[in-house]
Each structure stands twice: as structure tokens, then as C-alpha cells.
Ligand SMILES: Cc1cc2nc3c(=O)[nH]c(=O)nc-3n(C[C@H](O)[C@H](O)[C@H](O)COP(=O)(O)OP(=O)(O)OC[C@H]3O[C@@H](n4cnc5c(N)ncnc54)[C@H](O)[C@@H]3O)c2cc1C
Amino acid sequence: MSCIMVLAESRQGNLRDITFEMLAKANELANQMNLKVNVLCLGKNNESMAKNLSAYAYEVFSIDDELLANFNSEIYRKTISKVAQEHKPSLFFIGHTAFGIDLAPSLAHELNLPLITDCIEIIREDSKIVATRQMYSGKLNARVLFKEQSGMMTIRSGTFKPAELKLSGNIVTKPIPEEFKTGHASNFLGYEEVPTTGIDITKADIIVAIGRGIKEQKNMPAVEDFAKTIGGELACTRPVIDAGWMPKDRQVGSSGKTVKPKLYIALGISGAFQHISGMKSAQTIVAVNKDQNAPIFSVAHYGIVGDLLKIVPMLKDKIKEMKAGA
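Is it possible to get the structure of the chain by itself, in the form predicted alone?
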């Protein structure tokens, strides 16, 4: 039976969010195409991951081996290719992550599948699959139509919203082929974590983001205090990073992180497409900018035209007043 196959991505035994984002889109398309969703899980001690994934797929193919405990493109490619050749998926989803970018091109070549990278939308149109990907750092959206009935896509993190499903997928345990266990040209050495502030803005429910409108570093404490008052995390655009006022892990946009908080407050951010691509999926967007024609207002649910340095203190006082009266 043809299927949509999703490659689960994990790190150190934990499934990553991109896996559930891909499964949500895969199930949506599968319902339209009368297909099943299968998920492939590679790792070591996979039992809990496979059980978790079984709620999102028709079948979970679990391959459990010490060699798969950590990502190795060579071993993963050979193992995944073997399973894919057996089940011949109509579509194959892989995360557009460091993991997927390393793996997908060689895997697609081995499986003789067309590959579309960095997809931000996938739809079924006139019985064909159409994928949208951004090009030239987001300046251009390209719609790509698969000529064939099968293909591979890498999916940008944060593009699709995970959905709670309650399927009862069958877990199929498969061994890693013996011939893949020796003769490797590459070996996994270890993880080196990039130094961070310890805060993951992709998990935040409330984000206060600042742009060029902050003007000077001496104005930072005011917005930091505001973010603290409303229980939010502080983020920023690239110019703030380049100025050295905030660490790289707080940047939102095409060259930073993609976020989907419940509330996103953009302060002094004009709204270049590179930034909007990283925050447009927020549930509620509030923008403050002196320029009433700033592009950020095109995606904002609520907008305030004014100087953030005057608006922020007023907002903070109003929020304190509301909290006191609650």
C-alpha cells in the first residue's frame, strides 16, 4: 500500500517538535489522498518513542540499534533507503533541520525521488501535490508541482501546527541490516551545544521583540522590564544582534528562529520579510511602530502608531493596573 512516510527526528532519545508538525500535515494530506501515514523511527531504546508515535500513524517502523543512537548520515541513509524501497511511499517528509539537510539530498538521489527543500506549505490541487518554498532569503515564494506521483520534501520547522491525534498505529520492529554495521566511512564523535542564554524562545507563550526602533542600548532596560512585567521572553531582529545588544539565540526570522507564541509584541520592528517569516504564525500579533506604513502592520492583529519608548511605559502601567484590580 502506498503511503506518506514521515521520518521521526529525535535527539538523545527525545522526539523533536518538527516530527509532530510533519505528522499533522501528513495526516491532513493522507485523508485527502486516501493514503495511510507511516512513520520511521531510528534510534536506541525506541520503545517509548514508538509508542508515542503510534497515536499519529497507521504503522510505526522502529529500528533500534546502538549504531542509531546518534545521527550518522551514512548509516541512517542506508537504513532508511532499505525501508523506503520496501514500502514505496508516495510522499516522504523529512525535517528541514541540520539532520534533514545533511540526509535528504543523498537519500532522494538513492531512492530516485524528486526533492523539494525548505517547504512552507503543501497542498493537493487538481489531484497533484503542490509545495511552496521560499527562495532568495524569503524574497520569492516558489510553487513547485510534482510531475510524478511521488517525491521527497524537507519541511521547515514551525511551519505546521501539531495536531492531537488518537490513532492506534501498529508498531513494527525492524532490525538494522547486518551489512550496514561495518565499513563506515564516517563516525559519530559527539554533540557540542552552542552556548545559549538557557532560554528557548520557540517555547515561549509570550514574546516581546525589539528592532531598530530601540535606537540605543541604554533603552534596553525599559523593554526588558516590560517583558518581565507581562511574563514574556525578549527577542529581537538581526540589527539588534549585529549591534551586540542581545545573543544570537534570541533572533527571530529567516536567519534566526521561527516562533509561534500565543502573543507576539513587535516593538520598533519595520517588518522586513526575513523577520515576518519567523513570527507570522503567532496567535496574536501586536505591533508598535512610528511608521504607519511599516510592513509589520500587514500581519499584525493590533497596531499602535507611535514611539515605542513612549508607548511601552504606558502599556506597562496599564497592565500593572489591570493586575492590581484582578
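Numbering follows the first chain given and starts at 1. We call the rigid core whatever largest set of C-alpha positions still superposes within 1.5 Å between the two forms. This is a predicted model, so every value here is computed, not measured. What changes on going to the form predicted together with the ligand:
Superposition on the rigid core between the two forms places the CA atom of E47 less than 2 Å from its counterpart.
After superposition on the rigid core, the Cα atom of L165 is displaced by less than 2 Å between the two forms. With a cut-off of 2 Å and the rigid core superposed, I210 has a Cα displacement that reaches or exceeds the cut-off between the two forms.
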Contents of the next structure:
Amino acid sequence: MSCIMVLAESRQGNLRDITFEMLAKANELANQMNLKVNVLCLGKNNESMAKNLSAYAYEVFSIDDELLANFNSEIYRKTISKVAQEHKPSLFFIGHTAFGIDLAPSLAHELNLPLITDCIEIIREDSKIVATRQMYSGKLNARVLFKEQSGMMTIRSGTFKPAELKLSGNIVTKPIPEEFKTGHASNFLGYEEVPTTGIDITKADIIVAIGRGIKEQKNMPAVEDFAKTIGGELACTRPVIDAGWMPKDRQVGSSGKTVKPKLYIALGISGAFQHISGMKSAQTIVAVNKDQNAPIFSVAHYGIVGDLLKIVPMLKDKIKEMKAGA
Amino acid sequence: MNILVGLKRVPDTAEAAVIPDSTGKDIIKDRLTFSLNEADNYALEEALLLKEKYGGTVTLLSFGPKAFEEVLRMGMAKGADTAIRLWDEKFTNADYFTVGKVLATACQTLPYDLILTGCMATDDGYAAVGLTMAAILGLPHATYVSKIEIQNSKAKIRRELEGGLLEVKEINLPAVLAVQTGINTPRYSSILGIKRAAAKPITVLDCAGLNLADPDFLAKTILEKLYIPIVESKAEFLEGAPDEVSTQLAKIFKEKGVL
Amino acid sequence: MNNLESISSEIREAIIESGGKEAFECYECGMCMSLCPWFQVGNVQFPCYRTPQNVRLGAVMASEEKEELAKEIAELFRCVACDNCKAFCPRHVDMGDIMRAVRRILAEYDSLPKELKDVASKFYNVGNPQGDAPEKRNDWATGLDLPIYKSGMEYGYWACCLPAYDARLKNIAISTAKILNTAKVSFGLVDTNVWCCSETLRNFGAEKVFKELAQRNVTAIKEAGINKILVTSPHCYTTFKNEYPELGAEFKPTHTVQLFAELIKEKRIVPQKPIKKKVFYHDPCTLGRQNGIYDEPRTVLQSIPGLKLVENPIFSREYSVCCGGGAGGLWQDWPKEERIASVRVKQVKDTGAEILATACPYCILMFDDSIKTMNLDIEVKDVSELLVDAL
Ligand SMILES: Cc1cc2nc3c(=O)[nH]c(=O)nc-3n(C[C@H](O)[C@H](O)[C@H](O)COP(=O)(O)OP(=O)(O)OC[C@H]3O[C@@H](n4cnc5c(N)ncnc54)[C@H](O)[C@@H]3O)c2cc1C
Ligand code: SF4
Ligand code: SF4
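Same protein, different condition: the form predicted alone was shown, now please give the form predicted together with the ligand.
Now the full complex is given, and it begins with the chain already shown.
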């Protein structure tokens, strides 16, 4: 058993949160297993990233090259596998992100490591490593093991809490091997912003949904304001679409979008089954409705019986205060 | 342009209760309907669009028992030319590696310029089969692909990153591209297409047919147990004046870390 | 759209094999088209427009062009199986059969609108379109102390999935139970081991799911020993009466309005409390045109003191216009300008009615929705809900 290797993820020179989430878990396991944590940092002008990472690892392998300025699974794979072969990690963590999952399968294959993707928990049990991952879009959890002693895992963003650490790891700078510098089968060309029209509500973490209880178009700005304050996207029931107050791609329900955000706030929505079918698997559902018997309360986790027009501005202020305080 | 497309048949579980069976390694399926995996449907459509534009053939591959022929027939009804099903009793306990290996082995016997798959299956959410196949075949690859433009022997693609950013990339063909949902609008089947597909043969290949030796395809991971995660479900009513309930709710948001 | 290239004997044979042979009876008079409720909705290519002719030519869904095909499928799945076309066709062509035949072929290959595919999954999964637990089927009766059917009882009461699971509609089942108790009718609830009657599934083409669920019901009802089944929904009524016998069912359905009319005639219930309202009775297609039950609901309503029945002879009884909820219509969403229910509600409004009464849970959902969208002040009630208020 040698080390736990973590691949730091950065975009345009900035380390992403997933890196520290993985490092926290890696250090926790490393303590139990009596192993060291090493971190790989690939990029261009890495000094500050490497320095930052040195507080979380025993060794930071910094590979600094123009070619690594932007993620490219092919060059990353070749470079990383060379380092990994030297250090033979018993666990290798990569983020389950658009970068990580583009790289992990082929890197695992090259290193002849088994791969468990999208892990939400990793524990050590009777000297075995057991991963928990979700299946059927979160309806089941699965316990998954490597057949061999070591392996690679991709880790879901936001599942582990980053921890403050004060190690003073060694920064080892390595060059990118000459032979990897040419003959690539793929090249990075650039980034593009997704056009802001047509925001995809299915991908939002927080949704503020409004129903006919909003009553009049002149009440819209209040909820828009509220949504902005809590960092959510607006969605709605069909009557709101019919009224022409929102575009069709914001409709939630059987004939609209099916959403699964972390937080769904239903304002003035009765909870017709056509609507419920599109939102009932949200992680936390809050409903505000005047009618205490509104069916929406049967799927809500928290309910408020009251007038949304009074509650929304109040709640907005409380959240603003809270955010300012935090 | 000859295109291979990998298709998976998955249970429709978005609205259904999903319950582990007595082995704890699979789910009870007898009250579930099945469909072509969502992302694979987009991969199939992308292949058909490319065929319409550049000619060539579309060949479908699916790893699975007899019932998987249903999705192969659906693919042929929409316009794919041929279909191959890969299955052997020895493939039970398959994981991402088994499927990737078997698919790659089948691909090696076929002519191709491009291989398409969905980026993820809705049942296991593993997201690794397509790229494992690419790695075994030694091909360049990309996943979460949301746009494909063919430029001679290269493809210019866009990949979806987190937070509304796209990565633009150029990739040599042949390559494996794992397609994201929403890249196109999948088509319906016509009655003629359906009739045509019903009459077409489906090639079935087993270990012997693929020339696969025993240890080569063995799974690298073990699914030990499936279980239903514990979730809270009862609605808790917050009471008081608007001011009070707002304070309570804001506190809950903070405690649950949703904000 | 239908050029010579797309003409195919293969398509013709497939549709005929799947049940659409009456296409050959059609002599293209165009009556069906002008009577189809979609004809009253702007901008719509009507589902039965030239359908028989196209079946004969083998030109239905023939286009291999993606957009064209998507458009045709959307149009074909508009048909709500209201049977207005069939009722007035001089050649007695069963357009419903032809529509079902085409849809069956497509549905088997998942070539149907997504809303319908999803709802078929729910039916198959738990036996009701809401996706709720099968064992909760009789939860609407909690607190009412109603027995499960035992041999010796006269009726088994079948509430239909919509009243059984929908918060608004369960009042129909509750009202019905109260009326039956008042009249001392001997009845018990059908147990929770039955699933949706599945009439709607058959109509939108999900034939396999229909067969499986219906077969399960036939067995469960036989095992429970029920011979007379009392139903709230005319959709259950029509499939039990006209389609279940082919699956070996021997029980006979009675719709609640039929029983209520009889109870009133026999004076086992006497409506006394007045309801001083103008009421329009909407004939559900499945009760009226499909089964000829027009008088019984009117008998019930007219027995209520103070209630004034308003009619519009050109849009009542066999001329009734569909609510748009049949054959999967309940789950398909059309833009505001393209809703059949709104056409119907407008007709009702013009009679000056304060209450729209009907005898079908599908109709209630569709009309409730349209009335809200149109911002009108008309109440929608089931006949049982009015009757119970008058007792
Ligand atoms: C075929 C078909 C498909 C459909 N598909 C969809 C779909 O995909 N998505 C969808 O959403 N709907 C769909 N519908 C419509 C659906 O049936 C309902 O009509 C709709 O969801 C109701 O929307 P609502 O809850 O906003 O309005 P309502 O049912 O009118 O509810 C308004 C609610 O607001 C509350 N309220 C009023 N004022 C206040 C206030 N000041 N403060 C707090 N609460 C207040 C009321 O108590 C009430 O509960 C479909 C309908 C049909 C027929
Ligand atoms: S009404 Fe009957 S005969 Fe006339 S066009 Fe329609 S189907 Fe044909
Ligand atoms: S059954 Fe009704 S909706 Fe269908 S074609 Fe006939 S008239 Fe039109």
C-alpha cells in the first residue's frame, strides 16, 4: 500500500471546490489506513495552486506546461499515468465532473485499475474499501467494492465537506515528458458560454415555482426578486404559462419539465397531479398556500399556510440578512 | 460514414417505486416498463442525422439478453441498417468493464468511422462504458457531447461543462463520442419503418462468436448490495405570523445547507 | 403530404391486421371531419381528416421525413375517441377502431407522445395514472366505515382511479357512498387488488398494458364473486360492458346514474333540499353516444327541488361535444386556443347555466381546468354531488 492520490481539478487557473472535498475525504481515510495523501496538479503557471494544495497533502506533484493550460483528457491521461505508475496509489480520487469523467475510464484502463464512478461515500470496513453510489437516479444506494486491493473512484461534487488542514507538503515539480508533446488525436479549441436564453430549469439546484396563486402579473417582480436573492430559477404551473407571464420551457409537470432540485419552493400552487408528477422527487419541498388542504402539502416537507404575497417579501429579507451574516 | 451505436435497454423508473430483489443485487422488475436509455436515444438520432448527411451505414450494438432486441428493433425502425446483440450466460455479474470489453471486441470486427453511445445510463448512472470501450480500442474520445460537426477526418465537438460552459474541441476520427441528452430531437418511427424492422434479422454473438476468452471480460468491481436510502417525508407545518414563519424557514434553509 | 411514393400496401395490411378494416366502408363524404370536435378548434389538422382514405392507400404515417412524421403523430394522437364521427357516419365506419389500429402499431415501438408513454408506464407499474400505491385505492373511504364486497351483497362499488386518488374527485365517491347508504343499497367496495379499468390505454394504443391489467381485473372480480358492479366513471362502464366480455368477464356494470334514477323512482331516496340553480347536464361521450344513457341523469337532476335544467338541443344528448379527456387526452396538453373543453364550456356558458353537471370524472377535470383558464364563474359537479346535497 502506498498512497492515496487525488487529482486536483482546476479551470482557467482556479482550483475547484471538488478538489478540497476529495482531499478532505482522502485525508480522513489516509489516517485510518496509515497512508499518505499525494495530490496531482496539472496546469500552466501552477505555483499558487501548488502552494495552496501543499496544506492538504504529503506531496504535491505539479506538472506545469502550456499544453496543460486547459483540460484535455488525452494529454492528462498520458502525463498522469506516468506519475501514477511511479507511485502506485492504492486509491485514486478524481472528481465526478465533466473533466473527471472524461478522463477516469481511460486512465483507469491504462493503469489497469478498477473504477467506481459517482461515489457519495467511501468507508473502510474490515480493511476493505467500500464505496456507496446511487442508482436509479437516487432511488437506491449501492455498496460497491473493488475486486482487487486498489482502485480508482470518481467523487460526486458537493458530497464531502472540505476540511481545513495545515500540512506542509512537499512540492515536486515535474516536466511533461517530451514524447507526449506532439501527435495528439484531440485538441482544445476554447470555451463557449451557453446562451442565457433557454435556461434549463432541470439543472437548477433551487427552484422557485409559482402557480395561479400569484394572481396578477404585477406580483411577478416580488417573486423574481426573491428567486434572485436565494439564487434560484423561476418555474411555474401551466396556468402561469397560459397567462403568458413565463415562457413554456419554465413549466413543471407532466407536460412540462421534470425537475429534481435540492430545494423546490412552491408558491400558490394547488398541487394538481399533472404538476406534482414533475417535482415530487425534489430533495426538499416547501409549499406556501392559503388553503391548508391544498394537495401540494401532501408532497411538501415544510408547509406554510398563508398568503404568499405577504410571506415572500418577508422571507426574502430574512434570507438576505442571513446571507449577509454568514 | 459508417457509424456504430451502443444501445441499452433500461427500466422506466423515474416515476416508479424501485425495490431491491431478494438477491439484493438487482431490482424487482416485473411491474416495470422498459425503454431505450434516454441518452442512447439521442446518440441513435445523431447517428441517423449524420447518415442522412454523409451516407454510409448505422449499425447498432447492444449488450444484453434476448429482451434487449426490443431496443435494437426500435433503432432499426427509425432507420438503422443492422443490429447485433452480444450475450452469453457467462456475462452475468457484468460491470462497466465487461460491457466495455465485449462492445469493444465486437467493434473490432466491424468497419467504422465513428462510435456513438449515450453519456450515461439512467439505471446505474455509471457513465463509464463508452469511454472504457474507447480506451480498449485505443481511440480518442469525449463525453457529455452536445454538438458534433464533421470536418473531413476530424470532428469538431462541444462538451457540456458545469455551470453553463461549453468546451470546444477537435478530435480525430475514428473516435468514441458519448452523447448528452438534448443534443437533437429524437424522431418517431413510421409504420413502414416498424414493419421493416420487424422483418430484419438480428445477429447474436456469444463468447465463442466474439473469440473472447474467459478472464478477459471479467468484472473488476462487485456490486455487493442495493438498498433504499432513508429519506424524511412528512410535511412539517410552520406556524405563526408571516414574520415568524419566514424566520423559521430561513433557519431551516441554513441548517440543511440548501442555500 | 401523401405523395405517390409513400403509398404502401404494407402499411395498409398492417393497419387492417391491427383492426382497421372498416376503412373500406368509407365513401369519403366528409361528415366525420365536420363533426370532429377538433374541427371547432382553430389551426388544427383534424385527426380523422382523410384517415380512412389514407388507410386504404397505405399512406398513414408513411413519411420517413422526421418533421413530417412528428407532425402526423401529434395529429393522430389528438383523437379523443368521442365517437362523434362514428355516430353520424352514413356508412357506420368505426373510426375509433381505425385510430386504435394505427396507434397500436406505433405504441408498440414507443412511437407515441411522451406524456402517453409515461402514463402507460405508471398504469403498468401501480395500476393507476397518478402513480399512487395500489393499496391506497380505497383510502378515499377512510372514516366512512364501508365494507369490502362479500358474497350476498348486491353491488360491488368500483370508484375509478380518478376519484379514488384525486383530492378533488374523491368527493364523488364519498357522495355516492352516502347516497347508497341512505337508500340502504346492499353494496361493498371492490377490494384494492384491482387496477385501472384501462379503457383509456386501449384507446391510445397501449394494447399490451390494457390486456394485462384488464385480465387481472377480470380474475380479481371473478374471485371476489361480484356479478353486479356499480361504477362512477362511464369509461369503466363502457369497457366493462363492451370490451371485458372478450376477456372472459361475466359481471355486469351499472352506472351510478342508472341506479340513482331507479332509487328515485322507487322512492328509496327522496331529494328534498332545494338547489335553486340553473344546471346544464353535459353528456359524457362514453355514457351517451357510446351507451345510450341520456335520460337517467336527467331524471335524477329533475328530481331535485328548485333545480332548473337548461339544455341546448343542438349540443345535447347525441350531439354533445367531448370534454377532450378521452383516449389519453387527459394527459396531453394543448395550447389555450386548442382545447376542446373550452369549446364545450363556451356552449355551456351561453345557456346561462350556473352549474355544469356531468357524470364522468374525466369531464370534471377537463372542465374545471378550462373554466379556471377562461375565468368564468361556473361550478362543475358530478350528478352524485348534487344529489347528495339535496338529500
Ligand atoms: C392535459 C393536461 C396537462 C396538464 N399539464 C400540466 C403540467 O404539466 N404542469 C402543470 O403545472 N399543470 C398542468 N395542467 C394543469 C393542472 O391540471 C392544473 O390546472 C394546474 O397545475 C393548476 O395550477 P395552479 O396550482 O397554479 O393553480 P390552481 O389549481 O388554481 O391553484 C392555485 C393555488 O394557489 C393558492 N393561492 C391563491 N392565492 C394565494 C395566495 N395569495 N397565497 C398563497 N396561496 C394562494 C390557492 O389556494 C390554490 O391552491 C395540465 C392540465 C391538463 C388538462
Ligand atoms: S363519415 Fe364515414 S363515410 Fe363519411 S368520410 Fe367519414 S368515415 Fe367516410
Ligand atoms: S372519435 Fe372524436 S376526436 Fe376522434 S376522430 Fe372521431 S370525432 Fe374526432
